[in-house]
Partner chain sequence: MSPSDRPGVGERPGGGWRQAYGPGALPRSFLAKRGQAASTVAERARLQGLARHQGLLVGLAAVVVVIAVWQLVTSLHVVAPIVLPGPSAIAVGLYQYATSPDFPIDLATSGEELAIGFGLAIVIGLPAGILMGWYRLVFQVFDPFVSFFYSTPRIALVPLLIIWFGIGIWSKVAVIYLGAFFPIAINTLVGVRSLDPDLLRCARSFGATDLQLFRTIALPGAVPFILTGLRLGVGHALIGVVVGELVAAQHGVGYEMNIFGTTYQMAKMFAALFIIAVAGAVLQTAFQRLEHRFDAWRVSAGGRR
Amino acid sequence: MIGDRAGAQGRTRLRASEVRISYWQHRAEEPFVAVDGVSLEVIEGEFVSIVGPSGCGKTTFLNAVDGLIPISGGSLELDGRPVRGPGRDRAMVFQQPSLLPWRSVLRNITYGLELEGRRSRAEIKEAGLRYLSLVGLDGFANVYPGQLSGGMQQRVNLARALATDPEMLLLDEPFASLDAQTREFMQLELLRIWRQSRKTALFITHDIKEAIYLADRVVVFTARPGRVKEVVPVPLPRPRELRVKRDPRFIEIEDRVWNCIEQEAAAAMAGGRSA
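Where the form is predicted alone, what structure does this chain have on its own?
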């Protein structure tokens, strides 16, 4: 692992071996292959970002890790167990908060815990308030989603995912809909929350700076069908402030990642693949 975890030999949380994901389209003569031969390991407590050309299968792969779609070939394991469907050991944070407008902030956070039915009301409320505080929304427990800014809604979304205490946090471009300034501050907040929660995180984004700033490693996918083109370490110390994005070492990593993506985009246009 990288940064403040350098040299640590944690156990493998996620192992993907030659993962293939395909599906049939209407009237197609052969299956559409979105991901083909992805092999990747994510270590316990690690933060890994995935980037690549648009349409390269990043979100498809993330959905497979969450168990929302089946794989067509290879193997996908979480803590040594095959992924066969959604489970309590994973939680997804989507692009849009998708909060329930008729429930307060606190009751949105505790929604998953209520569905589990394993805790008393007092325990559920206590857990909800703890994660409300973790995401910096003390005092907003009884406010409704419509009264919050986009950034605050995503904090609630993140708290709801963390409240179920998953082993792995899956994030699909959670800041894509935010303005540039709010997005920067949410990146900073996510790192703070991640350091405290110590969850293993797999993060999808189109923003190269965002991917590098957050991650221990950046995985670059090829153009469709998605494969792992390169895994780029991010040997920048933690904790990280936003100004690290101006560090020459950061810029060097950014150039390396961009070069990979530019190669894939050019190859896709030349060969007729979807980029």
Second form
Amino acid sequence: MIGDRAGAQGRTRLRASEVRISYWQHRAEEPFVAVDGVSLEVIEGEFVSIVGPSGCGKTTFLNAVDGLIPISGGSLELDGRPVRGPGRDRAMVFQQPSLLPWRSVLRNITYGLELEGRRSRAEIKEAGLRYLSLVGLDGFANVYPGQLSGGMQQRVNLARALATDPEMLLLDEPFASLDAQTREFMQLELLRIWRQSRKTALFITHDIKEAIYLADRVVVFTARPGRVKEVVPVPLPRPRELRVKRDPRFIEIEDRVWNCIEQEAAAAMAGGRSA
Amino acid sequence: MSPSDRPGVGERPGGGWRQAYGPGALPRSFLAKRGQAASTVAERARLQGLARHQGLLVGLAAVVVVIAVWQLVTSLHVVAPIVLPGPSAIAVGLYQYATSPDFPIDLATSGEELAIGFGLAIVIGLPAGILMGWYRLVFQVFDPFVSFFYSTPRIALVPLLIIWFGIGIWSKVAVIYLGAFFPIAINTLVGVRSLDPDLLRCARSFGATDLQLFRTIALPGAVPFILTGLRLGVGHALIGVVVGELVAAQHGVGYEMNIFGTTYQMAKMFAALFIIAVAGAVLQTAFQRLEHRFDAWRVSAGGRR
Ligand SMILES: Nc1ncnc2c1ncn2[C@@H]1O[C@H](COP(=O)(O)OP(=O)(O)O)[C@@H](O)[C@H]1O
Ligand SMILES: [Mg+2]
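Would you mind generating the form predicted together with the partner chain now that we have the form predicted alone?
Once more the chain from above appears, this time first in line as the rest of the complex follows.
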């Protein structure tokens, strides 16, 4: 059986073509080009992972999709409309939990909903409790983030993004700072939640196994300036258990991604030396 | 405590690209977790409680020793009472002053000056600090004046203020206000400006408006700074009371202290000084309590800061 979404012909949610993103540097004549020529399409309900060497522009690209930074070339469209700024159709799960330390867990989860200001207080609270439960943090509603472990903080971070009910989830290495066991558990949880909510997901990670385990397709970026080097489909059946990571087909895909990355890592190192 | 020992702030495992991808890369945060488990919350609370009590006991013992030595020195006439009256003489002086008809008037006058001056400093200093912290233009307009007045010794203005406002309570109110305004306004300004970039990005990602950004990120983030400003401000306000009344006044504890001093009633002078010191200690403690209350989430975030 083929992965149930890999070949799905849904609507195109995100269309990036030849996206170029540059930073204006202080006192520099030339802008610093972080991403140059990224072309990528993401279908509705699809889970896409992005991997690539550190500093290749993954976060930059994701920030542009979220509308936090502008692009300086190419085009970036969501549902056929160019991205102009942050919007309710997207929500970001940041690499750092970025929780408001003076708000309780529940009020962190409802933060996005409160900013929207469309629903009553009672409705917001009810939604908050629902997502609290979804990420397995029942009973932690009135605890402050500082009292939680890293893994729990990341679950709050995830719940906060889910609570606004976005069509697209943007995740920037959300599990990178977690220990190995917690990370695997969070991967399992994320897949469970994603299956239930059927959201489109764009997931950045450092970890090749994680990228493959979660995704319908793995996008490998080149060294900076980032471009899409290769797109590797993951035709593994879902729902996936953690066991699948030892499946020969999984390992074959892993080898393929690993080879791509090794070339780029070498290029990045060479670039670093000459720079 | 290093940052990585705190729960949830563990950094990504170090090392290069290759190492992070390699099979044997052991996340450092995993190791950090274990050291942290050794000091449980209960354990930490118990140790903190013990330390607090110990501090109190040591402090009390030191005070008793100093008073005893002081009493001994004066009883043996090592120093003349006119230079340094003993604790027992000061106690008598305190009793005499506290039962004199002037005392309630002095207390009411100084208290009123302090309340109005410090109250005005809060009512004007807080919004001023917020506006200067939030709006660049407001900051640019007022910065030269604030910098100028903040770096001038404002005590030097006391004679001028007395000419302007007379020797009644309003010259003292002005001195106190000028003393307390700057620490409050400047701390508030710095607090509002010190936005956590991660939180800022998060708020923007959720589509926060400028006003929402202010209300949900800037203002709560500024609370510890504001409370510190208030605590510093109350200290300056108290100095203002004494200095203002020393120069010219009709009533007040500071005024009376000056009279006692110039008429060689040293025990009473020390008694007045004692009253002022106690007022200062009480106010400082009250504001410290307030700071701890507002910092509940911070204290619980794994250790003291
Ligand atoms: N705000 C910024 N200003 C200037 N350069 C930046 C900024 N943010 C990132 N960069 C640079 O852009 C490149 C890509 O960064 P980033 O997108 O964070 O990479 P990744 O997430 O893939 O590790 C890096 O070389 C980084 O130094
Ligand atoms: Mg990044």
